[in-house]
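Single chain ahead, by itself, as structure tokens, in the form predicted alone.
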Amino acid sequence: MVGIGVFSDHTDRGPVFAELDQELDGALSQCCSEEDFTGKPGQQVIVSLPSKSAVRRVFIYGLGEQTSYTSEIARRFGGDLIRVANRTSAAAIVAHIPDDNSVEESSIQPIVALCEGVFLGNYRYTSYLSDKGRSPTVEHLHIASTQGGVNETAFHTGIQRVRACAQGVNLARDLVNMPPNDLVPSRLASEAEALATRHQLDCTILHAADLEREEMYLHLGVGQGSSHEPKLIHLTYTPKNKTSDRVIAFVGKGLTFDAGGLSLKPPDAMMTMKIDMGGAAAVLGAMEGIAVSQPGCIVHGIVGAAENMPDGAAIRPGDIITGKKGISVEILNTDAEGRLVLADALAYAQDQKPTEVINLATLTGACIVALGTNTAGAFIRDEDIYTRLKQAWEISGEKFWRMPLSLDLRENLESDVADIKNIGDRSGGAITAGLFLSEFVDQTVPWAHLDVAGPVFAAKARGYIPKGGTGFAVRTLVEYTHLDDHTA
């Protein structure tokens, strides 16, 4: 299969299109006309050719206007291309990516992004299917570009990075897609141990007795209504060649299933609650990508894993629990449980003396209401960490939007009987959740809270994103760890 990316403001659709169209006696132009193809972003036309032709199909993809062309558009091109190629049983792809005069000739970012889209778009989750369907057929990918001056060393370094990221993304997708009867906290811990074994990472698993010794009673409280005991997972990556003094702690919410506890969710809201460990999946996926790409800084991956169920031992609205940080919490809604697990995990993370802490969680429906399902909320207290994260998510192409930590809403968390309560008013729910977490991170520690509730799961496939678990945030976290590789 040949894939051709074309700009909407190139009336001739570029020299590659023109040359191939001439060889095919105008077949490409005719199909584009019949399909009303204008080259707008994501628009697609598939042209089938006679069986005697060396090329069986041509995939024409709209890139939009050249001035609006980004690496993310190239990434989507790659994702859509590999899906169509596999669906049509192509054995090889030749992808033509046009020259982009808006960037320096030596830039390889769009080319690398297209390859990344292919890696990510080739994912399928078939573990529980008796008929696994057609396996991916594409064995070879060839990139053809009119862009000159490509630095081969930079290109190969970029390919290695995105391949490592894709490996981590696909692990995160597998974990989110796994059914909750199998992915209980102990299974999540086993998956982390296997990851550590693959890559020689340090791994510590805290069981219920260990959590009690650590006085992590908030974490224990959330898990006490389940027959599956909670776990805390701690992976540590230490570089062979340390080039940075940064010590990064990624902390993930790992609710392997969230029924809401005694504050029971409605049935419809419960059907996708296996995804409530999406933050944990991102952390473990990032640790996979980090172990392969090997940044020059120390990275801790910490996951609070539990199952929130409603039995006779479950925590009740009105309970007061004091966790590892010594802050007492009045529980008014047992369905606001992720922040309780994270509170203890954040306290544990600070024991590792990090230079910065980033937590990830499918924390609030309010964030989805505010930003939709494709964008995560970034609640960031420290400007330096914001600058770094913004740089990382711009490289990855993942969508984040900075949200306020409005201190005037802090009074909504005031309790008459404890230091803080676990919910505020209905309005500003994503903000008050972030403010709650901020209470458990020392002011001297640079910290960010990423609410990824919307983007960790997709209702339908698009570009390089499959239906189901998306692996969102893995690529941003991996890029974040590489920002200072050049500094000692």
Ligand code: BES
The other form holds:
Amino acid sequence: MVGIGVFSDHTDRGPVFAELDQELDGALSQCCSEEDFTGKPGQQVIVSLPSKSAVRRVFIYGLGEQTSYTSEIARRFGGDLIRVANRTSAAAIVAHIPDDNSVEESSIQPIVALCEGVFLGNYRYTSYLSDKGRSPTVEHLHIASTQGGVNETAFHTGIQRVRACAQGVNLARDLVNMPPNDLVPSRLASEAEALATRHQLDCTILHAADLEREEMYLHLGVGQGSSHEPKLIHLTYTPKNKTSDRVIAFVGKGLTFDAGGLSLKPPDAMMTMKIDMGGAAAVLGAMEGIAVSQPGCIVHGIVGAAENMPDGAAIRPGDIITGKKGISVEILNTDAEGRLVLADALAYAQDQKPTEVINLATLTGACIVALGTNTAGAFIRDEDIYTRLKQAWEISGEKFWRMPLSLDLRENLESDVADIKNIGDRSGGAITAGLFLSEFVDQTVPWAHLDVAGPVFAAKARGYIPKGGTGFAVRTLVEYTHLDDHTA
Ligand code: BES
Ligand code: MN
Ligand code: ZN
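What I would like now is the form predicted in complex with the named molecule, since the data block earlier showed the form predicted alone; can you produce it?
Full assembly next; the chain just shown is listed first.
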């Protein structure tokens, strides 16, 4: 298959289009005009050619206006390209991206991004299918760019990074997609152990008895209505070449299933709750990407894993529980369980003496109401982390939006009988959840909370994002650990 990227504001569609079009007696331009192809971002035309021709299909793809061309658009091009190629059993892809006349230095970025889109788009979850269908057919990817003088070393470094990231992203997707009868907390832990073994990371698993010793009664409480014991997973990456004094702790919410507990969810809301370990999946996926791409700082990957179920042993609305941090919590809704698990996991993370803590969680439906399903809420207490996270998400192209930790809503969490209660008002629900977490992280520790409830799962495939688990946040986290690479 031949893929051709086209800018909407260019008067012609480039030399490759022109040449092929001429060979095909104008078939390409005819299809484009029949389908009103203008080159707006993401627009696609697929032209099938007679079976005797060497090229079976031409995929024409809109890149939008050249001035707003970014790596993210090239990445989506790559993703759509590989998905169409696999669907149509193509064995090879020749992708053409036009010269964007950018400065020499950045000129490899769209090419690397296109490859990244291809790696990321080449994913399907088939583990549980008896008939796995056709496996991906594409074996060769050839990129043709009119861009002059690609720097080979920079290109190879770039490709290595995106390969490492894609490996981590695909792990996160597999974990989110795995059904909750198999992905129970102990299985999440053994997947983490396998990851540690693959890459020589340190790995500690805390079992229920260990959690008790650590006084992590909030985490234990959430798990006590389930027959599957809660676990805390702790992976550590230590660089061979330490070039930075940063010690980063990523902390993930790992609810392998969230039925709501006794504050039971209605059926429709429960249907997708296997994704409630999406924050944990992002952390584990990032640890894989980090182990492969080797940043110069220490990184802790910590996951609080549990299953939130209702049974005779489950926590009740009205219970007061004090966890590792010594703050008593009145639990008024057992479905606000992620913040309870994270409260203890965040306390545990602070014992590792991190210079910064970033937690990821499918924490609230309210965050989805606020931002839609494709954008994560970024609640950031520290301006330095904000600057760095923003740099990282601008490189990755993943969508985050900063949200306020409005202190005036703090009074909604005041309890008559305990230090704090676990729910606020319905309004501002994503913010009060963030404020709750904030209480469990010392003010001296730079901290951010990323609410990824929406983007960890996609109802429909688009660009390089497959249907189902998306692996959201993995690439941003990996990039975050590499921000000092150039300055060191
Ligand atoms: N896991 C859910 C949040 C969620 C909802 C994630 C939809 C992904 C999609 C979380 O544990 C939860 O139930 N939150 C409640 C909080 C409420 C009880 C204060 C919510 O958002 O309704
Ligand atoms: Mn819940
Ligand atoms: Zn939950």
